[in-house]
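Coming up is one lone chain in structure tokens, specifically the form predicted alone.
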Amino acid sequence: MSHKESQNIEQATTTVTTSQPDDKTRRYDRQLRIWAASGQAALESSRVLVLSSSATSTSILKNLVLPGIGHFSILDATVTTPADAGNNFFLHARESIGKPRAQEAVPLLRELNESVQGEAVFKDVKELLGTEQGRDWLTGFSIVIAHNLDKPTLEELSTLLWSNPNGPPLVAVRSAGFLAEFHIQYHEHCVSQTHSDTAPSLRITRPFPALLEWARSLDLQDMDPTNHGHIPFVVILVKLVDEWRQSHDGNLPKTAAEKKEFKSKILALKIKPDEENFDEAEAQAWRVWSEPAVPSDVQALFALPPLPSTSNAHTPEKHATFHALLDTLAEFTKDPSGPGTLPLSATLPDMKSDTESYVRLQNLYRQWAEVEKNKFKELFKAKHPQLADSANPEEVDTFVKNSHHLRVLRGKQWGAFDKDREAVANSLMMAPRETATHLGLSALTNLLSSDASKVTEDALRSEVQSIVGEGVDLPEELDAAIGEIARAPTADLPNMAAFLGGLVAQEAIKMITEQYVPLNGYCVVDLVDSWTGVIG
């Protein structure tokens, strides 16, 4: 089956069919319930860097080729010592001892995905920043994941990635012992799927003409008792809306007394005692006070400002369309002659009603979803005419279905959390624990770039002090970080890394298929406590 040709989840869901699904739907079935056909695809078009091949590393892409990357490539000039033959799943144990570390794990790894395509490169990552052809290579993968990167390095590398806006996500990731952190650094992340879980607008004080229409018709004094108790909630509080507008000047309720009356009103309406479609009415009449035209988080990405300036910044060339999109649904609510809010949804929740009027129901909220989705191509195409020609259907579509769930993220460079010395107070005292693991592991990256053997606690007490300024009261929470820390700095734990692998591959195909909303900052994961944590 094509991409073209597969289905989304509506129609899995719903189509009846008796011919079998094929391999790669049965292999990838229950991902695919999770980011459908697009999701899939973005991620079989995928190329991951991963630097290091160590135990951490393999075990995030184990959970990266599993759900089915197109291809990765493994850059470690490192050989295998006992230690990693005693940790990592990935190696052939004593076998390996002595030979290239990416070359062994890459066969094991592709065993679990045979359509993933993957390949060991044995080369030192600061011999590929030396020169153009190597900068041009590390910049051409979809994404970047490093585990354990000494700090010049990292630093090198994470320049040369932000200096371009359309280069690649990089995600940090630093591990000792059963603490851990990792970062994702981007300029710009726009996501239109975030599957969340907040419903949309059903536009029940600006119903559009047919819903009116159905609302306005009905007799609930002489309606038959079975009917009666099966009117959609919906419809319920479209015509008391109505009629309470037409006693009130125009006016929803406002006061709480209002609110109190207008409830009542929609309880007086039951003829039975037992109808339940009523008191569903009563307990979503907020709704009529409480929607707001526009989302307020929608609304402040009308506002939104460009990217702040550097070198190269522009609105990235890959955000474009979703740039000009957002433009287009900004005027889409100003329009003089439009609702005055987003495009409706067709997705409606669960509801009391029998199955007849609640299909009418949705048969309503659809047919008017495609002609406000119409009404938005129209307005895309005469706004940005070339963009509109070059776009993809189903991004403009999906665009406008989830418009009332958009997120555009900001990201930062990889260290520039620690350089700001007001933040990192204001972190402390917001959130001492995360912040002080934290800062415990930007100490021991500090003290391994110079010497290893200087890993002390009072080593990585002076250079967190140094980190946050002389003055600032560290919090106790500190001393079980450094603790743990100078007790395993360079440890690689199998436990540590399968559950680091999870979360890193979590968000990393987050970033892949741009959907769901990925983390913004540093995540820090403490086993000793079983917690983790976000900041920065």
Contents of the next structure:
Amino acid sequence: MSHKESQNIEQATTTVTTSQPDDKTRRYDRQLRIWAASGQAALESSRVLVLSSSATSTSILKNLVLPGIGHFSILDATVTTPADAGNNFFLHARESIGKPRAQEAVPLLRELNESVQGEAVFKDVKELLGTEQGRDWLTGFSIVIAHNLDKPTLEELSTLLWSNPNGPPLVAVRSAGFLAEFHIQYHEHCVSQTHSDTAPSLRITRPFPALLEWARSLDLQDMDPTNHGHIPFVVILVKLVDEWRQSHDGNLPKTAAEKKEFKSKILALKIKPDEENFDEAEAQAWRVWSEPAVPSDVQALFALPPLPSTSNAHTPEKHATFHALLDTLAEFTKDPSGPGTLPLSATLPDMKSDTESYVRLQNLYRQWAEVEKNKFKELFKAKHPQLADSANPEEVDTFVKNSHHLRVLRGKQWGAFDKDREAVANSLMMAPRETATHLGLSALTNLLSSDASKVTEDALRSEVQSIVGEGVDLPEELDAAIGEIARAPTADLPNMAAFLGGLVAQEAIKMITEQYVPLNGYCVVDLVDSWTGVIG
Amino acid sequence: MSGRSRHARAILGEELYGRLSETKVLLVGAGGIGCELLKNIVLTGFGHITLLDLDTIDLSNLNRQFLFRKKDIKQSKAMVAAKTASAFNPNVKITPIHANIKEPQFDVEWFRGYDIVLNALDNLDARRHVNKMCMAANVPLVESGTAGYLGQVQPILKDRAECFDCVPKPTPKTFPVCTIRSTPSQPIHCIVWAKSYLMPQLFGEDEDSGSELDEAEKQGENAKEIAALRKEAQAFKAVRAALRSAPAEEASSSSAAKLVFNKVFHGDILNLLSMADMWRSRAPPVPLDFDAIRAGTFVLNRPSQNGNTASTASGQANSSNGSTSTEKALNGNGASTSTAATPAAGGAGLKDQRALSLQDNLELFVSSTERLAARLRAGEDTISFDKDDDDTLDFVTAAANLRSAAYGIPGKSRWEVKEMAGNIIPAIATTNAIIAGLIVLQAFHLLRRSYSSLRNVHVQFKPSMPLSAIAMCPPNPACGVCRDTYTEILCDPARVTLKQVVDGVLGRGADTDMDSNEGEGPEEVCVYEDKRVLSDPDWDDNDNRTLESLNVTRGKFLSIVDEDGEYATIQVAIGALPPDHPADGSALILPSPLPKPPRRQKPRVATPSPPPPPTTTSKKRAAPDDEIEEIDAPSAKRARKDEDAPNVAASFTPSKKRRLEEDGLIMLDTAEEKIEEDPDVIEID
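Form predicted alone already given; the form predicted together with the partner chain follows:
Entire complex below, previous chain first.
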């Protein structure tokens, strides 16, 4: 059956065969398994602005067009040179030369995915920054990405976008030969779907009623031997914790001796030596002594200060719901009628058990997670009635489901790090290689603003010295970095462009989908030695 | 043209840049990584590129394999990619080949024609094959792989760094035969049954399993069970015939599907129930009733204490993630894959993510069986499972869910079955772009011979450190691939005997006494082709048979293993006689000089155990712990290597990492982590 026919077959047959996905789902199948339909929807409604249509810029765009962003604009006032045509896959090898670069690149990029819209804007960003209308246009995107922009322009652009708390994040990319870096500028980035690998608490020491009831109802001495070997470890631990508390004034095992004793109690319950569920319970006993009511990472978010007023910013409107939910979550953990913990997660890990017991346990967790979620929602409504009415119910569900893994990132304006001499000095000590490369690239940006022919090793070194301040020792690592920069200050190698295109687009997707944790600061890349690092 | 290459010359330097146009590259794979890589090497200026891929383009490739468009679907990946990419650099010669890299014409001689090989493969079997060929031909190789946001690049150079097989790769999951055939307890068991047992039985080759059963009987297996299996096999004959015959009349169009249904979900289950012993300590399955399900009156009355496993006819497609690590690995239900794909997050959701009721599954079973039967009648000989073939995916989904229902196991949506049965690895353009960029860099290091710059590079899941680069490890002295001594013979396999080859390679000329080779080289040897024993010191039956009659032909290897374990194994690649070789000339051209296998270093561990005896893959029900192999399972590596090499696979790994590992890549958690702690590390210059 050909793929073109699948639609027709779908329409022509009964409801059963409509379980087959549509063309869009099929096209995006492999990525939907990473960020799901909600991530895809966010991508499809995004509008991306890219400054320049260099090989790096078009590589970044390629990786955003393929997964299906909604719309892109390329702002570029240059015409295609032979060097451009030789290293940029999204220009025609001959015909593009001498024509506006962005205009040549847009149709080739759009060919990658017919559902993505795109436009070329043949203007200079400096011109747009100079008018009210231009500034409005620049701030009207979901994300702005700039490659190798000169320093005064980048400063002006970053200041414009930073001044508006609801404005788009700015990704500033700089590359020279085998060295590169990029910085993502945002005031705040909130993530509920971090896709963290750490497992949420199973609440073994704070069991919910139905779980405790099951554990207490088990008569381990007098039960069917097959069933005995299939009791999930969670239930075994809940039962033993309950018994331990009754004989220890309500306390958990604390000392090393007590912990050892607790573990030996688990193994003593075996009726056959090959009962793996009891071995697993012993191996998982650590959960009993380190099960915080609220993970410290999340506890820290409850105490998060408001954004500093000096940044001329308040909480962006788009994060208002997230912060209201966070506030509700703090309240939930303190509520005397609640569990004193984060809402129960319905996710269970893999464990030794039979299908029947596992499904029973899974259902208990699922049902109680639902109970606590409803309680959370009531609290939300009581504390934030307006937002609770307007909030997307799915957003609330997602937040509760992921409440063990929430993250709030606070960012800095582009360039702020270089002005903070103390921070730069610290960074030079902690991460000399990364910091030296960053400073070399900063120096390059400064020098290129005047005259490209002035980019010599000596000029770069003195520029770096003026950034860090006179008298500050420069690390050896700087020599290699400025050597490479001086060798090829403006070369855009297809290979580096491809690599950066992947890396930058990946972070842009994380920002747009608000899934996974994007990096924070300057990501420095050295492909001579194949390393990356994050500083600032 | 000087303008075009300005960037590349500035960065690579004139010397390397000039050499690139003469460089011959073999790129194996034109998929996610392959497309990115082809673009990079075309733009960088590699002059001669051979691109090989056996696959055709599918719609689900288009979110990342950017050299393809919708109009190219169903066409050869290699051909289309070559055509699209060559437009970008008129100076590059791209030779596309639509073929499997394991075909005999791609022999050692052919590999030797390349300066470097770049792997962009998606399966373990092909990766190992290319690795071995590169070891034999002594050609540098860059190996790579991605899974979602994770990826890895590994440069490989014989004798200087670890080869792909120096670190053992985890073997694919297997399940006991009886778990699959009679006592499933998790969704994955039912999916494997539908995909690897039922599909081949109904739509695969008509294999006569009688002889296997005879053999099993001779070996004294349970006669009652063998009788039951014979009966089952006979009944399959009838339904196979029904599927291949034209439908009698309109009204009974579902008769063949119903026949299949009644056999596997009713008759076979009744048959199993008759063995009362099996159900003493576990809940028995329930036979399904075709008409009652269709009429909506079927009620599953399972004697389940908790009543919530399968008590109603409505499906519970998303109710369970199962409960063993095996399934977890296959299902990949770690935080970042299936969790992301649950319908809850998707709002309107995706059509094939919805739960299927028992009735839905029955109708899907009927419609997919009919579609597959129609294809058989239209001339297809056999149909096997393919995740991108909707008919087979529907069939496996429906059959697995029906079986699950009978056994009280939660069902799965089509979306989930696709991932579990198809071993789907999530994939996006970004990671492939990153990896492809890194591959070219490692290729530069190899071509420049700046071996100290080589790195194993990982793209990892850490916002503070997206890449980790690890210095190269020396070869594992116990590696069963790269520590062997490679040589090549040119011969006509129809005219040369095993003994002629072995004696020739070992320098035991016909006129020379066996002991006259001055004590150099092994005395008593075993000879293998892959895992087949062809001769050993006490067994010479095959000595005078021709290579062809032993199925040792072009592109294959004869392994000559020293019985005493003192000398390294000699791997003899079989090549074709040169085209200008006279027809009446010698049928065998020996290498000159003859290979001199080094004495093995004093083994760190005990003497290597010999390779295991030859095994045949048999589906017969043997001992209770006999295992059925997953359909795509590559063959296990020879035991001696698995035992000697450090066991890195034992520790727990998150699911995506596991996926990558199953595909043959070892993921380390940090750059500091070393694969082995070897005191006598050899510095690479």
